[in-house]
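Only one chain is given next, in structure tokens, and it is the form predicted alone.
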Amino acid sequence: MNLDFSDDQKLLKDQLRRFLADRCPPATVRAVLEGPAPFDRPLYQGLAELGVLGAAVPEAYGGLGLGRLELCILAEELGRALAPVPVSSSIYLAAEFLLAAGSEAQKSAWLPKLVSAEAVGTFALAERAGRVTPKAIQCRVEGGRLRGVKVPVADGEAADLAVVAARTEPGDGAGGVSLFLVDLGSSGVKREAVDNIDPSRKQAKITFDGVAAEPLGAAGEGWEIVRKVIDRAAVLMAFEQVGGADRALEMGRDYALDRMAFGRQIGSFQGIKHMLADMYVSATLARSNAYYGAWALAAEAAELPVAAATARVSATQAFQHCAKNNIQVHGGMGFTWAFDCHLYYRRSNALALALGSLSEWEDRLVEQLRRQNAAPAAA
């Protein structure tokens, strides 16, 4: 595998970086973190006007029909800027579920709204703390009506549409899990804000009390669809984390070059040098693994489950490592509210739990490698 982005894709990257530098300074992130707004709507609308929300959506549904490499580029730049927008929920997940399993009518009804930012989508999977397994899914749909509770739901306060995993049959196996589309403006939907480590990416508890639910995909195949879509989203999330790790490293490096102590730049001290070098190695390894994931995603390769898990584990470790050590490089100032270090530390920990924890992805990687390397069954 040898992946490189084209000149046009690199130009898109530059344009997005300039756009976000202008429209998403740290003050924008802090405004959402400290305020009641669920996300920055002008920024999200601006991304929609650029067309990048529809990069991987076919033109027939209002997108650009380019591909998922362009989404990887978008994800990285959003991660660098800590953009407080629901792209992961609405585009990486809701739109991908529609593309993977939606009917023509469902795609035509919702995809144009998602890519134009007219509507926001989300994915409601978890129902309690801990690892999400088929057995943990207890929300039920009977007679076309959904009942149960989902928590936490990313961007659940602002979402207009939810893809919900629920049961239509008794039991606790994966075969009883199906997917449904739910209009969150319907009666019977109750939302409550949920505290989390990064209030710039808000979460909610959503209670469904007899809400109309429209089947998405074949009955009983929901869990398999979830695994496939989450693999795709994991690659994009890894690029967000790589973008954040790179920016945290840059912040630490710049401060080490500017801060003077005992008449010297603190970056000249061995302890700081080693810390920054470790951050660089971690971020570079994560980028390499993310590129592997991008190749597998764009090529729809059979290796995608392995590549996605590898990218996810590496990027999670890198972002947390760089965000934590950026605070250390800044010393006592790094712990203050006035400095921006905590913004990256918050986001690194929030993303570490999105789509499943680090330990879940490590287990998933081991599982995939075992399958990949298993000897063929004897004839």
Given for the second form:
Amino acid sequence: MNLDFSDDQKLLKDQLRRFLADRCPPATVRAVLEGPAPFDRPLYQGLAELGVLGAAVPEAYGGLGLGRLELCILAEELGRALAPVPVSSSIYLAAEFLLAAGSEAQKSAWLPKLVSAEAVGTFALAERAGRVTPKAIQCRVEGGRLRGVKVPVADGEAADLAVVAARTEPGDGAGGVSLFLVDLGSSGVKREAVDNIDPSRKQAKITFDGVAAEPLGAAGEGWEIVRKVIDRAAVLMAFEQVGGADRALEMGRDYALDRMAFGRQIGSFQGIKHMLADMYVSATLARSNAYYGAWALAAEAAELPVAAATARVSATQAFQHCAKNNIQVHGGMGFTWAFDCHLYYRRSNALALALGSLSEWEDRLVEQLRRQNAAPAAA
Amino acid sequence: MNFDDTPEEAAFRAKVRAWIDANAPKHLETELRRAAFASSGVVSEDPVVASKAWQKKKAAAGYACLNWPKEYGGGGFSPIERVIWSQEEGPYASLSSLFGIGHGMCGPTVMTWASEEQKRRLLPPLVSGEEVWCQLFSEPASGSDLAGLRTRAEKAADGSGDWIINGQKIWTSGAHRSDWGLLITRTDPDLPKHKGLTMFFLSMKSPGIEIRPIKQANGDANFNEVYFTDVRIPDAQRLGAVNQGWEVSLTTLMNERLSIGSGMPTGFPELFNFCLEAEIDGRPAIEDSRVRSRLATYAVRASGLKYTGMRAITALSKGQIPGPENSIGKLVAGSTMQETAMFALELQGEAGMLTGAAAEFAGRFQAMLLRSPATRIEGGSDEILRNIIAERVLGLPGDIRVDKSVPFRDIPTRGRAD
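Please give the corresponding structure for the form predicted in complex with its partner chain, as opposed to the form predicted alone shown earlier.
First the chain shown before, then all remaining chains and molecules of the complex.
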């Protein structure tokens, strides 16, 4: 048994941490948070040059063909640095949709551009507030033309390509949902920036008015593919959350060591120590659950749905817990714009909703455990 | 990143599985699996006899205290082989709980501090279960604050070099069934509290020892008070130097953390099964969204502990020593068990008040509810474990201490005047 990354993977992690310390200090995150740029293009280009965007993409499509464990490592470091780049939209989602359901022509056309950062992809699912269920998908494709509104779409303003879930059969059922590839440069696409709680990662509203849409995967199988790809992306997103949780914990710990009050380090008060210990517990449980997810993702294990939901629920809880209590440890200074605590607080709450909220994942976890329990015992 | 055995590990697993299959007390399997919480579950015969029989058989084959050296009765196996054994032993492992304190804490302390002759005398019967040990540390006025203990050891007036012990210990698990005890005492009250302690081992049959069971809040009596009245201990049974007892005690406490990978119960699997069977408004409880939310929270804690254990085993297999980060096991499991028990009762409605045979699941959750407060206190309370994580993992400063550098006898003992 070996529930750990390999030495080579740990070297990659060190390399990425140094790269991000150099190229993505908090000032880089703030520049996107406070400015008009949709993401930090030089940073994104730099990641592409390292090859890591294509870690899980076969060499035939311009990737490194390594595997998804390397993506897990990338995700953790991006989360730790709050990197303002569209890796989740373009790599965990768009590229994974292409790998899961794309035709040879679609993969050849887009994957090399996505991994080289020449193009950015995204996934457009939600249309209104509330849980995204098949019933909530009301964008339609008729005669190869897409009509409807998607909001919020992560990186929607900057993206060149969108994977769009749309209804091809009337009614409410999952069987009427199909996936489409849409070139966002096409006529009939209208994009508007929408404000969000974490402006270091941008969101958009996209209106499709009779836009050319190319089927991705078989008609009527869209929902099934979405579930499959979201399970994979959830593990990667959990690693971003684990990275963020760890950094928020470190920030709180460091401040508790530096800050004096009542003549002593505030980290010597049990009220603060126990809060930090509880943050460590959440972050540790989340990391261990994320490793379980990483194993299931890399091994393409049958229990991926359970492992992904476990990793996701645990990581969401941990990042939110660590980010909010990091502010608490900092006291008033933690609520200033100048301190970085709010960057983590914002990101933790945005990531908690991306790919579905905590309660949706809790629901899914229990349902999948129930299925696993009913099935003959797995190895 | 895999859950596979190496070829050597697989061969060892196959060997111990075959041995367990051929040698385990299979007539007890059903009752062991049905065990109510916090008991071995053996009812058809004397549980102490059953435990000792299985332990003796294991020791003869080298499968007791697997990672101890062979010359002291152990198996001479690696830490990973010990983990594999514990995974394979399954329901029979609960038979060994009688020896847990001895194997987990007293034995390693004896191994570090006793003379070679004493180790050869004391350790083999401890391994084989012929002699049971208890740990005489906590006192009525010193639980979390162990170094505040007041049981005195004084040199005998007769010039024999023996020590005379007077005082009281409490929360001693299994004292009434023990042959030997590991005892920490105060030898110099004029020194600061940590500096004046000395460790001994002694026969629990020594004259002057009186053992009184404590009736616990849940009605059981697994713990004891142990009174010492002029109990005599030869100086040869001192472990470490006079006034070095605190350092010796740290060996004992450190070894608690080495018992990783065993997995503390959280109550989650039982609660999950209960929610599959229980109903709310004619529908399975597990379909209720409030139930799902609670179950998911407990599921990720149980799973997080399981995989944290596996990460620790991975580190162990690479030669790393387990550290204070393993304190999270009991911290998370203890409170989770209390919460899962309360939630199971809530789902039972007014019938949740019932216990024993009349209760759902034979009263398992009610037993868990009533026992779980102890789990959050024994062997390091939740608060002490948080201090350990904060200070030794995160590197935060220790508490400011008002009692550390003053003579022990000057430390106040009353909170407020009558």
